[in-house]
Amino acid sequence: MNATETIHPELGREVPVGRIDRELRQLWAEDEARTNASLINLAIYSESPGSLEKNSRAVQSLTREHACRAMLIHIDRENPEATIRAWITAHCHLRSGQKSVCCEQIAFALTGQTKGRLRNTVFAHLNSDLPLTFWWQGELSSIFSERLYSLVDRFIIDSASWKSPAASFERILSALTDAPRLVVQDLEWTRTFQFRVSVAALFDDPVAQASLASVRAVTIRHHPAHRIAALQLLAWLATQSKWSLGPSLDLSDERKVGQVEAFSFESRGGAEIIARLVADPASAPLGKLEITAGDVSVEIDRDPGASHLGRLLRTPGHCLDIPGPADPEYAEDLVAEQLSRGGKNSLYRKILPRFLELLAEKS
């Protein structure tokens, strides 16, 4: 995007950056039936062309349930000319069929080197009384630095899109060390939520609980674009079960018939556990989790696009088959789930070391 490009009207009224606050007050004065509502600042950052319009539509959806002051940020760092443009609008939704409850949106298009403009100009328009949730889209760039994340309360990423995930996660880990209060929420981790809930639900069964020490095999089928989600699900299983990572495995024969990754673990009792990740282009983001413990098997599966999970526990003479909800597939719906749950995401911090071990082993 450059300074002369036409912006879609859904971004609202273009205003001088120095007049944003005044123009927002005028926006509310124009319609007394509107009620301004905000519980958080929500900033959405992207360096992809066309992101402002796309993210405006995402905010329209998100504000149905989550009142916020939304700030859309697009930066074209390849354009050498330093410019900044801004637009304001409001996303309104009827409550009880009467008064409109509205959330403010400010969209910024920047070109050139940002230097201090992101913090000193864009962030100057945050509602200072509210926490900041920052949704970063795409690869981490040089913009992701202490000057940015020191201002953020909740940082949302989608590591599925990263070309060099190991290096990017090292930067995330460094940020968590520098800013202990920072909450990082990865949409790949969110995609595992209902699988994790399902494992806990099935292992509530006394027969399954008794078999936990006998787990010898784990298989996770996933879409190739969501390998990180599969690795994070496996890291969760290993961390919660206190499995230690074993020696690397050679699955050259299996790789001839499909994209398979294998990991060896050692249980607390010293038994070997083999875990396989199978990439399948026909799979849902996470398509199947199978855990085998002697003659007990637990299976959780999801068809592409399905709104529910199949959840199955099999033992000799005993079978439990109970469906469960599936996680959303669209990014804005996953973000809405994260905003609804809140919390400090301490479990994600807990599994990160094991996840990084798994990621490094196959990098």
Given for the second form:
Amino acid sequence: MNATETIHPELGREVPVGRIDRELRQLWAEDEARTNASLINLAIYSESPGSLEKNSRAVQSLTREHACRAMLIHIDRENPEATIRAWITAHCHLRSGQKSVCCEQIAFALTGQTKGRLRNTVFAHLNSDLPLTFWWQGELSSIFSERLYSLVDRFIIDSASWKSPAASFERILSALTDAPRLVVQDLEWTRTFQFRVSVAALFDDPVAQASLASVRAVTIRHHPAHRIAALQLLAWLATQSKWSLGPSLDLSDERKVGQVEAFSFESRGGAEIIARLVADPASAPLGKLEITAGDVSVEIDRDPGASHLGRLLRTPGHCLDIPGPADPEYAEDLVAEQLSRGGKNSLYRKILPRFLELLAEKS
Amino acid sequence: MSNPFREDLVSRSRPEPCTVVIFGATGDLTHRKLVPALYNLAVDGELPPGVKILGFARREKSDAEFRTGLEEINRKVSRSGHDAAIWSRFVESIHYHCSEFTDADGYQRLAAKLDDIDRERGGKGNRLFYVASAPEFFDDILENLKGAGLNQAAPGCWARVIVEKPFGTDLATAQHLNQVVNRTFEEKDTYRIDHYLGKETAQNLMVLRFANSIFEPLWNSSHIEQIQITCAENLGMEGGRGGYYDKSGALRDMVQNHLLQLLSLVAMEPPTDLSADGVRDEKVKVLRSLRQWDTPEKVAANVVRAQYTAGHVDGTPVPGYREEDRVDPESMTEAYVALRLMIDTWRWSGVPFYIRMGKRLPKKATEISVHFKQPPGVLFNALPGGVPGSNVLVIRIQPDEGISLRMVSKIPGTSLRLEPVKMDFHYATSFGKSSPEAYERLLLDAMAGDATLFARRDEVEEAWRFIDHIERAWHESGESIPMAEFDAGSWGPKEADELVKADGFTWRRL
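Right, the form predicted on its own is done, so what does the form predicted in complex with the partner chain look like?
The complete assembly is shown below, putting the previous chain first.
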């Protein structure tokens, strides 16, 4: 094989699938100064054209903090011919300003029906004993099945990209029931993290905490593309506060003004709480959360592109105004955050039922 | 009532909003460590909203002057860099209070100021007093806090005190300090800080031992031959530190606190739980089980003290210890110490622990090495030359934090030749994200009421009890326990080599 003809500028050297391991060893033998590191297997799966190159750039960024063996997988299921091609490369970074630490990447392009090939051919190149994090990009297809997720330790999705979220969440719920050890991490849920931390921090204030029973209104402003994040944030507020879902609300008047949807809840004390979700194309993914409890109010907001949240607590006697960090904007940075946090994501499992109720109500 | 939004959110004890009052606010520790640590916590969103910082010191300063000085240093030393927008909000929570440490009226004014801050912040009056002043003021500060009623928290609130080292200079002064502290604050509200315990690898020691099933069955005298703890510094007495150091010495400055704490973590039994007292109960048992070197003869046989003479470090000529700035030219203070320790427990019977600490050694490094016994003298051990070296587990505390394991392997080829090889885990290689500074973790723990990584009164006193015998022997023995010498830039005096050689060992080469 002529090497000069088979080097892809982003994916590296094309190699026969049967020689991947041998070629990887050769890759390391060529450069003695580098350290090969990996803590996880990270597989990134996409059915979108051009995803291999885009994801190779994402891996370059991710491996700054998360040493892994990366496997990029693109499948063109519409193509009638069954083929498979592979490329290998390494992403290297200076750590502590001195040591060059490199992570291997294997990119696979498959066409045609993939039955068995993903598990038998692609997964044959996982680093043994290291956990598998699988980042699924886009809609869940028929590839997402027990055959796949039974091999996976951590499954990352971005429900913001789903056209029919209710159906996809049903499949996720079913997978979670089938595989109790599977950890699902939804990037929409990650986008709510710093808002949740901020709510928790502001309600540490004793006056705010005492006002919890008096919450009557919640407003969440969000970008239209991130309605799921807004619903998940609301589901979390309701679950943690033990609010039950009230009757459906008709906001036809407000709808004329903008993209508003409303939910009613009943507090433990039987009081009605109205939650409004306002879709605003000029908003950050999550632009603002406002909780009103009598004369106490909590406001958390983020300008588009801002790296910090504004966090404001107003009570009759005092006011707290302190910035806090914001969640990252880009998917690869959100994945990096998730990998840093680890954990079992039990809170996500906890809020899912309430979230699905909210999702069903407005579907 | 608890905050429902905290449930399942993060897996650590929850730090609570409070006012942090720092005594010695114009000092280096405040500027270089404490305030940058609080700033970094704010950047990471870990600092509870409503935390206020009040610097207490003798020098006349306005809030603005105090803040400007802090900003200047924060720009240079902050782990996460310096973001002007975040700093501008963070700095609003910082205030300055000018008073002599001995002026009771200053504490009354402090109390009034704290009440104002609590009113402005709303709600709870939690207070965290950080005593970072020179040690001679510890008593005055604590007594005056009590005089102003600041040691007592309002109902539903807490008042805690963090005490910086040194916790006394010997057992008597430590006991005195502990009495003063405990007259003022309850032991559960007293946090004696040892920043070594806030380091990632020190925290990982317990995880390594008790979350992996392969080590604990081997962690005893049946399988371990010896353990070495090394703390090497390449610096000498730069920056005027000779004045303090010459009164203290290596044994009191480093061994009594940091290194005996590391020893406790390495040698302790598994705690019944991870509560602060669960862990500290086991650590203090190790200190109680230390065989006491309580006669000059025992000290001479088990402890080596030394000073460096002029030499070269990193190719640069450096003076001898007695020629250093602010050091007495006839000083008898040790800049190097090596100890052989025995822990009289079932687990460690017959296993020597060696500790060495020195200034002006070839490089800066702190590590613990666990040396396992040789395999039986059959099979490969029966070959000419035997097995080259035993298994060694090394836990690197700083720099380049990580863990390595040395094992024996066959050299590829047709003949049977064995060589040691190393399996290495580097934090910085595996985890690209920088670890928080030790002070960040420890400050959060104190705000959360978690004292696991702080020294308890009995730990401090047991450590001093052991150290006092050695100090007394040195000072009372005259010339019978000589001060050894070594060239600056070397690995210590030959007497230290002989200490381990007498047991058939050598110091690990770092």
